[in-house]
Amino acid sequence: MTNYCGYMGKVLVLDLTTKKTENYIWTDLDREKYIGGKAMASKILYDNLTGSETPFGPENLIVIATGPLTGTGAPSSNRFDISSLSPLTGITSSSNCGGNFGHYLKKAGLDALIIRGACEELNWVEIDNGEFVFHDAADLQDLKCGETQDTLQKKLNEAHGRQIRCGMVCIGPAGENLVRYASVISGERAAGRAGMGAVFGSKKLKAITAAGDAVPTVFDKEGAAEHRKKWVNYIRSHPLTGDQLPKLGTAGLVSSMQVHGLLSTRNYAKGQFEEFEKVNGETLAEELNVANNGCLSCPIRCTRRVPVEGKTVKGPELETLGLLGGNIENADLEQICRWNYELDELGMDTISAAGTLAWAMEANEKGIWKSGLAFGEREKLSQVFDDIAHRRGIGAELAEGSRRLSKKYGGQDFAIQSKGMELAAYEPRRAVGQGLGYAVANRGGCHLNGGYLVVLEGLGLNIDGQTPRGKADLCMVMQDLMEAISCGGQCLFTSYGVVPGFMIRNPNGLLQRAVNAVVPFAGPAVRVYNKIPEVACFNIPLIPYPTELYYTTGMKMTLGQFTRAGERSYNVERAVNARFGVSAANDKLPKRLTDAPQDPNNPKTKVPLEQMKKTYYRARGWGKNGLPGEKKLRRLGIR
């Protein structure tokens, strides 16, 4: 149990082979060091994986973890994390989700669930107030995610004789057939990246439902209520979280990316798409958006609702618009909405599916692998996605991802991935800090795990995107901040508020231009702070997370302690991945991004990766091998 509020005080191990559960020891000292969520999951994997495990082996673990703010009503706090050894990358990875499962897992009395072993046949698991029941899932086999969840809801209602309020996670055909980038779906939200759905499939686990009567307590209800009121007002008054995201969703970034040369086009051959206006947020809002929606407890409401096949469903995010738009030279917005729905229903990551597709189109064009796929041709792609999910025809190969395909057929220079994970839609040759983040990100080519420095390089602030100056230190501190936010269970979109609103509203003002000019020179100061963050023995309104954690849990948390928790999270994930072969040699990008300028007339329009990597490792206190040493791990209390 625990002396802190916000937590349920219980972590359970579920063994699918024996169908038994046991308690997992997770102390208050662990909570103080790792807070929860992704950091908690990484430490559990660090303590239990040796480096000999395989993604599809029964010895692999799945950790589903919540944060202490999940389910408490804190702003945008409905996130939960799924971590495991990834079949796409071969290293540990995590996938964050905004569905309702984390909320109901805590109502079932659990902070986290650790899953090991494997079922003999396809099963689904029901959790009710901490009690586990296994059910045969033969009748759910090959069902898509929406139908699976509808069927499970009916089964629960019939079994209990009433309407059951519960959370669910499930996989679709892609997960069952071990597509390496299969996702886990909760409601309409996806834990999309790194193939967590395929790990579920390898364990013959179709779905989990969670329900219960437990309610997380709040340490200082009055203080929390007042703090949350001020925070929500700030979120709603900020130009990004209160205007752009509610009005346009993440799709609103398409136009800004186009202006700055950041919009992946034709498999990242270019950074601008001539027909971007047909697939941007403004067009989506005017022509297709039916309503706005959002996750539980979220004041931002960034989700789009669009019509597809006579239904109103979740609309595409920025990544899907960019990668199934300009990156395959498609300007049909209605088709993108349809593909987004189809991929979610099949249980497949839209980012890796689209990135693999773009590689295949270019490989076909170059005669490396004749698949019949071509840029600009979209008529048969719905069938291709279904073939991937069922591993039929060329779908069986596309299900392996771009890294494996390029190793088999060639074309590694234009397989746009890092550590096996396909990159997000931000073309990094005009935002080299984002390029560094892609390369050094623990889980692979991820914009968020990479620190999302592009928000400073054109999508929020407007610092020089081509200079490597300061980018390594800024990348590090942004990574640590995002790690810490995720630990609490909150959405990373709230981090947009860290950039003061006036900097966004008037980007060409004198002060704004001065800040943009100065920020790249702040690297040394950032590095000093990273070494001794405890000097920040206070909190500031722009970073409200530590204060919220105190009001909710009663855990004393300063800005410095919060920063340190994020650093600890990033380092423990790196340390466990070192057991699976990660080192500086894996922190790389395809040559298209490092060797070929985006603008042939401007040699600076490429990512000077090796130069920035060396500075980044020094800033992190890692060795030249790109790994934290024993001294670093002891200093962080990991060992």
Contents of the next structure:
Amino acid sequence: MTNYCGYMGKVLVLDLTTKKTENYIWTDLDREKYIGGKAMASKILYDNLTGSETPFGPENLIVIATGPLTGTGAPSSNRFDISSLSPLTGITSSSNCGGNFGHYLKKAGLDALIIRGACEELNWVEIDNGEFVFHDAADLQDLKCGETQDTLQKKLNEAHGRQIRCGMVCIGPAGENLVRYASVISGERAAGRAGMGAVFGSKKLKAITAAGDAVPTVFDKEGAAEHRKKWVNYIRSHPLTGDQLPKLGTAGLVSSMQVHGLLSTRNYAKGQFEEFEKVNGETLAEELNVANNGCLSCPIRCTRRVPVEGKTVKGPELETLGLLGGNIENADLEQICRWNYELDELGMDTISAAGTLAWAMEANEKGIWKSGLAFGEREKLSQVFDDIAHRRGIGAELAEGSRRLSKKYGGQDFAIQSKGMELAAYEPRRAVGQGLGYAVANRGGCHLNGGYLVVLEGLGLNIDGQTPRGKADLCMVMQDLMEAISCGGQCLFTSYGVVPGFMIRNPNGLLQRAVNAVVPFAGPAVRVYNKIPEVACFNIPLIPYPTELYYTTGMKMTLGQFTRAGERSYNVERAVNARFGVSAANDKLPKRLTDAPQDPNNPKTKVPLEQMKKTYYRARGWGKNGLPGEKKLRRLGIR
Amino acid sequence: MVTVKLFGTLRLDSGVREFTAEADSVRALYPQVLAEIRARKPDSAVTEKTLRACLVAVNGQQTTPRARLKNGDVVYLFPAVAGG
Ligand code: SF4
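Shown: the form predicted on its own; wanted: the form predicted in complex with the partner chain:
Okay, now the whole complex, with that chain kicking things off.
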């Protein structure tokens, strides 16, 4: 139970071995500290994992968590999070998804579902108003994600004698076959990263459906309506969220990344792809995009819809365009759309699949591992992806990811991963703050968990991407803010609005140039805020999240407390990962990014990681070992 | 002769992808870009101010609107939004 609105007040543990459920105690104090979503999941993992568990063991937990704003109609708030011990990285990880499962999980009466144990045979689980029914899934075995969801919808309609409105999560063949970067799919959207689909597969859990009649309450309906109206107007008037994202999607960043030398090319050997114009957002919009789409309650609608095999399907995001484009030397946009669809259907993360592929192409070229895959290869790839999903031939090896492959065959210097997770398409040698973020990110080489500094270093603001100055402090504040935003259930793209529109509209203006020049020097000021965020004992319109949380839940929160909640989330995730062996030694990047300048004539074009890491740990109040100590955890109220 | 390429929402909104022009600096290009856009879309909301706010790259490298041009250069214009 809870005294706060927005939440359903119920967290359940589902034991797949005994097929029983039990309540999990999650108090209002926990809600105040962790808000929801991934922070809640991290705390649950922290309280229940000892460090002895293995990703594919029945003792591993899956936590599917919503935020208090999920399903309440707040803008872009329909996200949910899946967290678990990752088979790709061996540490805990989370994967955020915009599919409709979170919305319906709340309708079924739950804020979060904790899954433990394992089924004996492949099953799917139906949640109906908080009741759980197990179904045999033998007939769903090896079905792709689209067909799985269509079949389940039919089964539910038939069983209940009416059209059932529900949310689903499911895995494809890749999850069933324990591909280490298998995704979980909800509708057309993926919880793509970190192999959550393989954990489902190890538990022989093909899918979960959720339906129900519960509706989350809103604390101050009038206040919330007024606030949301203003916020949606702001989102629509902002140059990024109101113009660029709707018109070009995330793909709109490709051209800009090219100019800034940030577009991963040829397995990150370069930051510019000669044929980028064939695979950029503009060409996608002009030649293939047939409609925009969006997650529930989102005014931005950044999703592209493209034709593939006579169907209209979800188009590729920027990361996929970069990694299945220039990074493997492919300039065929239609192929990227097709592969993107195939990978989603097989239930596989496009980023890790493409990153592993690029490593294999370079390894093949260097004679380290003769896979027969060459840069520029297009013909074979659909088959290769199918082989990975079914662990056939070289697919069985590629299913292991680039870290394991490079440990086995060599070529670790160009395995573009951190903590085992392949990097997204932002080449960090021209945006060194993003490089720091990739290295220190709790879940591994993730651009978002890393703080997404690239948005300040060229793709939004235009601060010097080459200087390490100020980056550690900026990285921390961005990580903490994004963490808190995500915990509420909102999409991180709304955070683009934090950069005032006028800063973006005219980057050549005097004020804008001055701000860009000064921001790296603001490190000490940012550090003060990072240390005592409570100095922000107020809220500001540019960061409307705490105000929205108040109107929806009734939980009073200042900007400072909100940032602190983000920091708490980041630390609890770090603390549980410490039990699985994470320390400063794991916060690293491949040598290609730290030792080899992108431009051989400019030695600055590499990531000065060790230097930034020291400042980052100091900023975080962590020890030299890169970990929060007992005192820090107590101060944050984690212990 | 230089080649001018438009990107981002500037390209989508104007329908102009690329054209060739004569100019010895990026700034000197603006009236020609405007003319090209107007020829394609007479009611376009793009003004010279819009163009002055654009990020500029010459031959793939980011530079300023003050940059000089030489024969054969390729100029990219990004509305600031596409820079971010
Ligand atoms: S901005 Fe895009 S990803 Fe985010 S909620 Fe909206 S449609 Fe979904």
